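Presented as structure tokens, the chain that follows is alone, the form predicted alone.
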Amino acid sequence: MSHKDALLRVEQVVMRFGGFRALDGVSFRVAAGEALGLLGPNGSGKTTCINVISGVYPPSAGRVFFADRDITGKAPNLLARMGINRTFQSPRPFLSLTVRENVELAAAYGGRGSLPMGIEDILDFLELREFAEKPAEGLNSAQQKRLDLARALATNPRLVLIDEIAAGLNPLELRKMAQCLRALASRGIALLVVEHLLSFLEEVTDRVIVLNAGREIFEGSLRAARHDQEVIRVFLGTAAHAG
């Protein structure tokens, strides 16, 4: 991918926590409308990478560029208004507010201009309309994950960082979520998808980055990753030959 085609550029990013390097010179690019998977064993730096891109942590070294602007270390609220938002491993809705109020609040305070998808469209898209007037605390885990994504979409993002959204979903929910994410990519939204579930990544992503101990060890298709000897050794194991 050429420099001019990249919406997001992560360049030689290092993240230290004391003497520990959670990220050790990570570099990659994501284009508009592309779904890039980020996988690796526990502790490989996947969520740390999302936290750096979304402004939770300023990196110890390296730079992050979005739409050719240096966004390194910018606060999450500023990044949301530039077009970057995210979901979380454990959704964080305002539990006492209704589903609709959660989405409206995100649009009002984190939005990037007028929405191509209105609030009602977002609720319909993520099958949340029937719960619209229900407090978020009454939703089950799968519904809260959809609400988390709805709140991100309400800010009119150009890039969404997806952190283990498949965890705990049943097969039908997984299929519907994969379809939702592919639909977003088809609309030109870039996705960076952190996930352990390989079958889900295969449905959603165009290519993957594999991390180990904070370093990139592979970039390419998930099919190719399954047969890469270093990937097999550090992460996939016998699962590399499954499916």
Contents of the next structure:
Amino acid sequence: MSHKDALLRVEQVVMRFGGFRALDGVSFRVAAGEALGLLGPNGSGKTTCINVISGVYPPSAGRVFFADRDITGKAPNLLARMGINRTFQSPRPFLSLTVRENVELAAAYGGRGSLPMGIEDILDFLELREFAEKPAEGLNSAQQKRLDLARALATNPRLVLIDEIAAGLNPLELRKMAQCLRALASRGIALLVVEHLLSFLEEVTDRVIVLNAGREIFEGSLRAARHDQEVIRVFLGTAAHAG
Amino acid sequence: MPNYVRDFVFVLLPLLVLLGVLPFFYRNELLLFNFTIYFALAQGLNVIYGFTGYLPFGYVGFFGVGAYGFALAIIHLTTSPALALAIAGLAALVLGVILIPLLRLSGAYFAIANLAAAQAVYHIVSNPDLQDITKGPYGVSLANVFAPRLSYYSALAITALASVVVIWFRNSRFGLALQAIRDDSLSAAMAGIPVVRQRTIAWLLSALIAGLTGGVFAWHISVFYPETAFDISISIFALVFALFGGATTLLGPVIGVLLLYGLYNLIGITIPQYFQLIYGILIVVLVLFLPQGIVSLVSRRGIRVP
Ligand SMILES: Nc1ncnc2c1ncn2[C@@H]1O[C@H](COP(=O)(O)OP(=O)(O)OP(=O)(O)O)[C@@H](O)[C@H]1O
Ligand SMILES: [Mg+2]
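For comparison with the form predicted alone, produce the structure of the form predicted in complex with its partner chain.
Every chain and every other molecule in the complex is listed next, the one we just looked at coming first.
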């Protein structure tokens, strides 16, 4: 991928917490409309990577570019308005607001131009319509995850960072969620999909990178990753086996 | 009927009419005045606590600065009371701006830091070395502008202003965004909400309301001391009234003031120190067990409380 094709460029990003390096020189690119899988054992820095890209904290070193603009250290609300959004590993909707209010606020404040999908479409797309007038507090965890995604979509994003959205879903929900993500990618929304469940990830994309201890140890196809000696070694006894 | 009209017609209007006519029938005007002051302060607290979750134990700091802003404008600048009130509001705004960094603190840290800030302002104002400016611990007298009726109705206007801010927050996208920030500030930022700016606006509005209230208080009671204007029990009372009734609603703080300040005046006035203690403990109990106040006993059932 040339510079020109990349929507997101992460370059030599280091994230230190005290003396500990959660990310230790990570670089990768995501093209417009591409889905990239981000794998790695627990504590390898996947969520930290999403946090840095979405502006939760500025990286200790390195740079992040979005649509050829340097966005390193920019605040999340500015990034949202530029077209970057995300979901959370454990969902974080506005609990005291209704489902519809959650989505409407994101459209009102984060929305860029006119939405290709209206609020009603988004609610339908993520099967949230029947709860629209309920406080988000009353949703179960799978529904709250969908609401996180609905809120992200309401900002009309060009890139969505998705943090373990499959964890805890039942087989039917998993299949539907994979469909959803494929549909988003086919609409030209780029996705960075952090996932432990490989059977889910392979429904969404084939291109993955693998992190271990804050370093990238593999980049290529998911199929090839499964046979890579180092990947197998770091995943021994964890989800990659089962997946 | 739109919700904001409902809030106005069913809560604010009756309250204003009641407080507006009562002085013609009821002799104890100071008591009415104090009720009015607490209606304003409880709604001012509602603006910050109900919509952002910050619990400002030092809220009285804005009130005290407003009272002194008013008094010093009268004494040193010999302004009209109206202009002095504007200066009272401005003084509280300035303190609010100085304290903006406190908004980075969360929970109990914010509450304590805010209380400490109010104490610091009190010690500056009451410092005998500043006697030439603030009259230090000896207090101020504003007998030359004394106008009980006018200051009473000014207090009522400030109560109306504070209530209108609450109605606005309850029924606008701006207020909804504040509640989103209160629920989860990172999510709110990811939804594109300018978290810092929104919070700051709510904080300054809340400070302004307390400052104006302090100014009108100074005008009405005419003679006061630093420990009157910076009395921590003003914070505690305003907090407990808003919390008890139910923050985020317009009706909650009104109920809180009517019941708890009523109770205080019935039996507490002879033993004020116990009430400060009891109401202090009540704040903790409410935050832990009934954070949405007594109106939530109704709103829990899906009924919209104004
Ligand atoms: N804010 C923080 N302060 C200190 N340490 C942190 C912080 N965030 C993450 N870490 C540490 O950085 C490392 C990477 O964490 P991260 O959450 O990115 O892992 P992860 O790959 O998402 O793991 P999981 O699969 O369990 O979600 C962990 O050791 C974690 O304890
Ligand atoms: Mg994680």
